[in-house]
Each structure stands twice: as C-alpha cells, then as structure tokens.
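Next up: just one chain, as structure tokens, the form predicted alone.
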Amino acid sequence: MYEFIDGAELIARGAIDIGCDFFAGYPITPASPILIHMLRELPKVGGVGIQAEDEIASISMTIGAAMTGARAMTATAGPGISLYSENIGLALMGEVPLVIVDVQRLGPATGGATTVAQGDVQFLRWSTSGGYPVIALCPSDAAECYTLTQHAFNLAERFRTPVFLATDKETVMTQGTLDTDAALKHLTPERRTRTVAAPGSFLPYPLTEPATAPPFAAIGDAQNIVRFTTSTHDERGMLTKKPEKVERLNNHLYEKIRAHAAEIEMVRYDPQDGAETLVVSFGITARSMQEAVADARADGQRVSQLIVQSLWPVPENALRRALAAHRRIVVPELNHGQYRLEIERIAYALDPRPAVSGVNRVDGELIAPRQIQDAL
C-alpha cells in the first residue's frame, strides 16, 4: 500500500509493532511529531503514552517503566539529550533496556529549533560520565526509520542497555510516498531473559560472564528483592567500594557492548569495480550522497558508497574492508567532521593509507548532491 508518510510516524509504528507499550516525552522541535503519534496510537493497543512536565521527568518515567517490564521509548532533540544526560548514566549503570530517539537539530544549546544538523554524533557517544560504550543506530530514509527502531528495541533487550536512534529533523518531518507493504521489514521481538529463583536467592547482577547481560527477576516474584542504584554496586545491587567488585562491574559494562560490536555492525555498502574513491555518510546526508554518486556514475566516474547505519559502536570491520579497497575517502556530514574523526582513525592504521576529506555544512541547510560531486 502506498502511503504519504513521514519518519516520525514510521518510528512510532516501528516501536508499537515491535511491542513498545510505554512512551514518555516532552514537546521539543523537531521531535514533537513522535510524541504526538505515540500519545495518539499507544492507548489503542493498550499501551501508555505520557506527556511529562519536562525532559528529566520523561526519561525518568521511561526508566521506571522499563524496570517494571515495559518496552519503553522516549524522544527528544539535542537540548533534551543534555537534560537526559544524568539519567542516561543511570540507565547504563542499572542496565535498563530502553530506546532514546534523538531528532538532531542545529546546536549548540537551543540552536536552530527548525533547522537540520548532525551535530550530536559525538555527543551521543560521550553524553554521560564514565566513557562506557553505547549503541546508536541512524536511519537514512523513511523505511529505515521503521526498521532501525525495531532493531533498537531488540538490541536494548539483548544487551540490557539504552539504545539511541540518532535521526534528524529532515528525516523525521519530511513526508514522502512509500510502499509500506514492500519497504517495511518487520522484525521478531526479542524478549529479555528472566530467572525464576528460590526465595531470597536472586542476584540481580551476578556478573559471572562479563560479556553477558544479566537476566531480570521473574515478573511478580515478591520473594526476591531487586535493588536499583546509580552507584557502583555488587552482585546484589548493594553499594560497594571493594576494588575487585568495582572492577568486575565496570569491566562488565564495557565488555557487554565491546565484545559484541561485530554483531551490532550495520552498513549498506555499494562498491564499484575499479573505483578509487569511496563516499561514506549517514542519516539525511546519505541521501545526498546517493544522488551525487548516481550522477557521477552516469557521467562515467567510478565511485563507491557506504551508508553507516550503526554509528556506535563504530562498524570497524565493515569500514576497514571498504576503506582498504580505495585510495580516497570522502565523508559528507552536517557538522564540522565528527564522524570523519572515526574514519580517519581507521584509515590511518591501514597500509597504504587512504586520504580522507570531508564535505561539511553547519548553516542549517542540507548538503546538496552537487557539493559532494564536486569533491569526488
């Protein structure tokens, strides 16, 4: 069925279709359309949608709902992520499975409320204290808004961690015609693991396997206490300063993402035989890249392209293979070169080392295909 639809509605549909049953958010451009869709649609399927009093309340409610068994999501823009920051750390420490949508707009601070940007790329990676790894997916078109939202929920459940959906104003608010029957890929929901334990024996954070997310207690288990804290804790959830337990917890929070980075990798790679130049992009800018590469190929140029769908952890294996096959790498993005730093880090470890350059724009306008084509 052909529908005239925008990314906000597809994010909401993707969430509800994968089993999201709780949403809390606070109005902020350009994320507000997601809030509106969720408030309207969630009650129809028995879910709960709340417009909270502010951003801090929104993510706090989302964390609380997730820890009581809900599949929970919230959505905001860059200034909201600033306010979410402390609770993102709480969600990392407490191993809370939830989805956080960041609809990027021009920053810093209040910045450009109705102008597009991709300036939160490094902000999402380092948005909270400790420097622990995060997962962030990035849709580049309407169909991916649906599918990557579903991936985000499944990754959150599998790794017991908050997962970002890093999108942008144009991807979320631009309407287009889409054959939703053909374009939308429905995923099977992954469910969090639960343990049935004898009374008083459940350990909420056993950490016996550093790279494995611990199971939850069985729903309705009133005979076992689950402590939840933002502080460094032991296997029972009790505060601790014992070095061996502190180290074991922190290594676990690091390893449960790092050790599975290869499983999380998602890219769309379109190589061309004989091409010396590779263009790497993500989000709304990837669409300009696709048009630029199509025009260049029509003119007889040989050019490869790669769309990064999983921004964090960086899809190093896929990028390393693609970069090694080219002499020049061009990275268009709507910031001063934040993701180019990651591309340069990988490229500069290669021998021979490909040259890396950027195409950047920070005036609130999109990068035009011609700007990218001029850099090829």
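Just so it is clear, the structure is predicted and the values come from calculations on it, not from any experiment. Only the largest set of C-alpha atoms that superpose within 1.5 Å between the two forms is called the rigid core. Numbering follows the first chain given and starts at 1. Compared with the form predicted in complex with its partner chain:
- Core-aligned CA deviation for G220 between these two forms: 2 Å or greater.
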Second form
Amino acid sequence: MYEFIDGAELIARGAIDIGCDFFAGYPITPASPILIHMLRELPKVGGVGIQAEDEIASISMTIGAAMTGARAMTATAGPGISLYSENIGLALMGEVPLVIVDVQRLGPATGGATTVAQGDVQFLRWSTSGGYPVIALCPSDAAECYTLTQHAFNLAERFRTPVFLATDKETVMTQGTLDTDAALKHLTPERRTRTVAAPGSFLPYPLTEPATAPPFAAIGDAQNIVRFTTSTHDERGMLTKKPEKVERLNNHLYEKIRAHAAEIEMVRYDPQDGAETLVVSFGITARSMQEAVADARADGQRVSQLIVQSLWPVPENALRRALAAHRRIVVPELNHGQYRLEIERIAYALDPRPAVSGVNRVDGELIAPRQIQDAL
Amino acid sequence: MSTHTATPLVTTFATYRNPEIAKYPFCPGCGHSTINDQLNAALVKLQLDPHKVVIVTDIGCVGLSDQYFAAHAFHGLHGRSVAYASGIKLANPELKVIVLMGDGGCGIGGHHLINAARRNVGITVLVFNNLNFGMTGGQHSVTTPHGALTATTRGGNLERPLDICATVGVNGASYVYRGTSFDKDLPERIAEAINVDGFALMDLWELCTAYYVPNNDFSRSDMLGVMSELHMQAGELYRAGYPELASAYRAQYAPTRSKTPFTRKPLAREFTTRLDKPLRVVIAGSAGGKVKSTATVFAQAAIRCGLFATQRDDYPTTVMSGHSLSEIIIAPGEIFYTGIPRPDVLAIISPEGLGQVKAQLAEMGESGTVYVLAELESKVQTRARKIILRPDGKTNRKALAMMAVAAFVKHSRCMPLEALTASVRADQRADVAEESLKAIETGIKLVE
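Okay, that's the form predicted alone, but what's the structure of the form predicted in complex with its partner chain?
Every component of the complex follows; first up is the chain already shown.
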C-alpha cells in the first residue's frame, strides 16, 4: 500500500504498534507533529496522552508512568532536551525504560525552529551529570522512523534505560512515498523482565548480575512494595553513601550498556571492492551521502558508504572493520564535526591510520550530494 | 505491620511505617517527624492497601520521608515530585498518590503545583512548610516571612511569602487546607485530603529547629502570629468539584477506545507517466495561499502515476503571514536527497515567495522553467525559460498555486492531467476540491 507520509506519523505508528501506552509532551517545533499524533491516537488503544505544562513536566510524567509499568515515550527538540537533561539522569539512575525522541533543529538555544541540524549528537551522549552511557538510535529514512522507534522501545525495555531516537526536522516533517505494507517491519515487542520475587521479598535493585538490568515490579504492584530513588541507593532502593555499594551501583549503570555495546550496534555498510574512500554518515545526511555515492559510482568512481543507525554506544566493531579497509574517511554531518570525533578516535588506533575529514554545514540547509562528491 | 498473613480473613494495617528503619533522621523538635507520624495515623485510619499507596517525595529533609513508609515510594528530583505523581496517577488511577514536599519544592516546582491544581489531577500534596531551606543551610525560601533572618537574607527578607493555598485554590484545587504540625486533628484532616477525588493540598507550617527557630528567635506562637499578620488563615480554605483528570480522561475517550489507530490513506497506482528522471519543482507563494496542500495534491498525483515523491515545506515561524515554500521531487525511483538547490520548475506566485527563491533562481539554467505571475515578471532575472501566467483579475489568490501546478503539468506533460484531478477529488474536502478543479481549468487555459 503506497502512502504519502512523514516521519512524525511513522514514529507515532511505530510506537503505538509496539505497545506504547503513555505519552507526555510539550509543543515545540519540529516535534509537535508527534505530540499531535500521539494525543489523537493513544486513546484508541486505551493509552494516555497528555500535553504537559513544560518539558520538565513532560519527561517527569513519562518517568512516573513508566514506573507504573507503562511503555512510555516523549518527544521534543533541542531546547526541550536541554530541559529534559536533569531527568535523563534520573531515568538512568532509577533504571526507567523510556523512549525520548529528539527532533533536532538548528541550535544553540532557540536557534532555528524550522531549520534542520544534527547538532545534538554529543549532547545526547553526555546530557546527564555524571556522564553515564546512553543508547541513541538514528533513523535515516521513513521506514526506519517506524522500525527504529520500535527497536528503541525494545532496547529501553531490555536495558531499563532511556533510549533516544535522534532524528531531525527534515526526517520528521518531509513527506515521502512509502509502500508501508512492504517497508514497515513490525518487531516483536520485548518486555522488561518482571520480578518473580515472593510477596514481600522484592528488592528493586539487587544488582547480582552487574551487566543486567534488574527485574522490574511496578509502582502499584499488588505483591511487592517498590522503592524508586534517584539518589545513590542500595539493593533495597534505600539511600546509601557506603563506598562499596555506591561503586557497585555506578559500575552497574556503566556496565549494563558497555558490556552489551556489540549487541546494540546497528549500521548499514555498503562497501565497494577496491574503494579507497569510505563515507560515514547518519540520519538525514546519510540520504545526501547515498545520492552522492550513487552518482560517483555512476561516474566510475569506487567509493564505500556506511550509515550509522546506532549512534550511541558507538558501533565500534563495525566502524573499526570498515575504517581499516579504507585509506580516506569522509564524515558528512549537519554540525561542526561531532560524530567525526568518534570516527577519528577509532581511526587513531588503526595502523595504517586512515585520514579522516568532514563535510559540514550549519546554515540550516541540507548538505547537498554535490558537496560530498567534491570531498571524495 | 500485619499485612501478609497466610490466609487473612480481614487484613488490618496497624502501621504503615517501614519496620526496617525505625528512627527518623530529623532534628529534635523538627515538625517533619510529627507530620510523618500523623500521615501514618491517617493511613491507619483509612486502612488502605499499602500496595495501592505511593509516597512521592521531593528534595530536602522531607525527601528522606518516603523510606519510613511501607508503601510504594518514588524519590525524585527537586521540585518535580508533583509532575512524577501526575504521571503515576494518569497511568494508574487506582493508586492513592501522596506527595511530600517542602516549601523549597513549592518554589522550584511551583509551576507543576499550579498546573496539577488546574488540571485537578487526583493527588494529595502535603507541604512540610518550615519557612526556609533546612537541608542546605537555612537559606530563605518562597514562604520565608518578610523581614525574617536567614543565611541568604542577613538584613531581613525583602520578599513577600507565597500563599501556597491561595495559589492552588484559585486555580481549581478540589481541597485546600492550612494547618500546623501541632494540630491535634491532623490524622483526620490528612485522611480527608487523601479521600478527596481530585487535587488536594495541605500547607502544614512547622518549626525548623536547626535554622529558622534560632535565627529568628521563633516559637509556635510566633508562627501563628505570622500566619495571622499575613492573613493566611488556617483550616479548610477551598473546596471545588471539578472532575478528576485521570478519570475524566478515561470517561471522555471511552467511546473512541478500540477504534483502529491512524487513518491510512492508500494511493493506488492507477495512471502512468513517461517521466524517466527526477523532476524538481518548487512552489513559492505566501502563507494562506494553499501552497502546501497544492503541493501535496501534486505529489500524490505523481504517486498515483507510479512515481516516487517527496515534499519539503519551508515557512516562517508565524503561520499565517510571510512566505510559504513547497519543494516537491517526483521521480521514477527512490529519492534520497530531498533538497532542491537547482529546481527544474519554479512557480512564483507571490512577492514573498519570490523573496525566498533568489538563490534557486540564480542556479537555474536554460533547461529550467519558471512560471511567474505577470505582475512579478519584471523582477525575475533568470537564464531559465519564463512562462508568464496572466490570470484575470478575478482569480482568487488561494487558487494561484493550483493554477500554476496545472499550467506546468499541462505544459510539461510530466503526468496526465487526470491524475491531478483524481487526486483533488480523492484527497480534498468537497468544497475545497471544487475550487481546486476550477483553478486547474484556469491553469490549463493559461498555457493553451
């Protein structure tokens, strides 16, 4: 079935089809279409959607709902992520499964509300005090808006952690042709592991397996009392400053993502035999890359390309392999080279070390395929 | 507590205190211990299932309180307790959600307090109001009385204290009460507040024996004196009967439940075209000129011809004034890059639109075509072929976009005109479609 559809609707459909039943958001361009879709559609599946008084309340309500067992999502743009920041830390600390859509627009501050950018890439990674790892997925086409939203929910459930869908104004608001029946892959919903503790014996944060998210019981659970806290806590969810318990908790928050980084990796790699140059991009800029690479190949040039779908944790293995097979790496992105930092870091450890350069744009316009071709 | 006996005939709850930690951590004489005890007494009175009770705490000394209860607990960030509580209640209306916050939390989270009251979300807020920040060293808060000495008001507080009760009361709270930690009937009053079906708040004044009392030589009677000077009366102050939000939401949307989400708009490939390479079209007009909807009709007509299409809109942040630009690409294959630095076709139908496409005009070469209104023609310098559109003076400016699209569809033969009219009929409301079809006729005549 062919539809003329934008990313906002596909994100909303992806969310509802995987079982999202709570959404809170606050109007902000260019994320508002997602708010509108979710508030209109959620009641039809028995869910709850609410427009909060501000972004801080949006993510707070989403967190509260998630801890009652809801599959919750919120969506905003850069200025909203700034306001979410403190609660992103809370969600990491309390191990709250949550999907946060960031529809990137030109920054800093209010920047350009209706113009595209990819300037939140490092901000998403480091948006919490303490600097704990996050997961961020990045759709580069319409179909991925749907499937990566679903994937984000599954990762959030599996790791009990906030997962970002890092997208942008153009991906969310540009309409395009899609054969939705063929292109939209519905994922099997994963659920957070529920506790099997005997009544009265539940420990909210046992951390017996450091790299595994603790079993979940809902606030409101009829068998066990649940204690949630944003402060450094022991296995009972009680405040503690004991160094050995504090260290165990903080190592757990780090390890539960780091130890699984290889499983979270998602890239689309399209190598070409004999190519010396590899282009690495993500999101809306990957589309410019795809066109540039297709044109270059049509002209007889040999060039490889790689689309990063899981921005964080960095898909180290896939990138290391791809980088090692090329002499020159070109990284187009709509910022001053934020993800290039990660590519350079990986390249630095390789022998021979490939040369890394960027194609960057921060004027609110998309990178044109011609600009990428000029850099090949 | 005697909750989980093997086969209880009647479950009774003698206490809601957490047996794991007995002793409160609060200073001697601090009102926090008293209010927590009275909350426990209220819960015993209500005999609520502790699995249906959630204690949400804010930051400050009061934020330590949740640990002392054997009920679900949520301890979050400073000022946000009411927002977490709102999310919990909205997601699970069966729960009794009780927020314990201080006067500090009422300051940093005042916005959430007002909005929770206004929404009438069914939570109970107990404000442990000791008139200053205790945990961080006795700084002044939003409720510190005028003239009071604190760590941050060495010369006496110049600010007026916030009337928490009035603030939530005038904004629709179902129940608002002011009292002190010394009140003997607190268990009854707290139980009453918890039983309210809606937003309930109790502003409970108390003594901070670590800071406020020594700094101001302050006593219980001084506290009552301040209350009276400020005309902040004690007792039940507001009652309102607006519907509770979580229940009202479910009631309102019950009829839509189990409807299939999302209206899908399938586009059948019923026409054909010989277009064999991408065609990049820009419509440059003004807000309110049906630029975007016309672009959508054109793009959907292309899809009906078996083509791929993308549509990217540009407009200023003000919706009903200024330019409106739609960039449409139609192509026989998948479209990756959706920008159009160099259009094949550019339709200029308003001065605001013209102002936005100067760069694109400069990029266009001899193979491009510009459709431009006669009155704007003299301002358009381009190497592209110019087709001047001369609609008569009666043409509605809302019809100009469709007229221009019809003109270039007719002229370029990029698709059959029937695809365009079929899309108008299928995708637009009947009265709008009628106008569009007229505009298409006009457009065709302009290039015949």
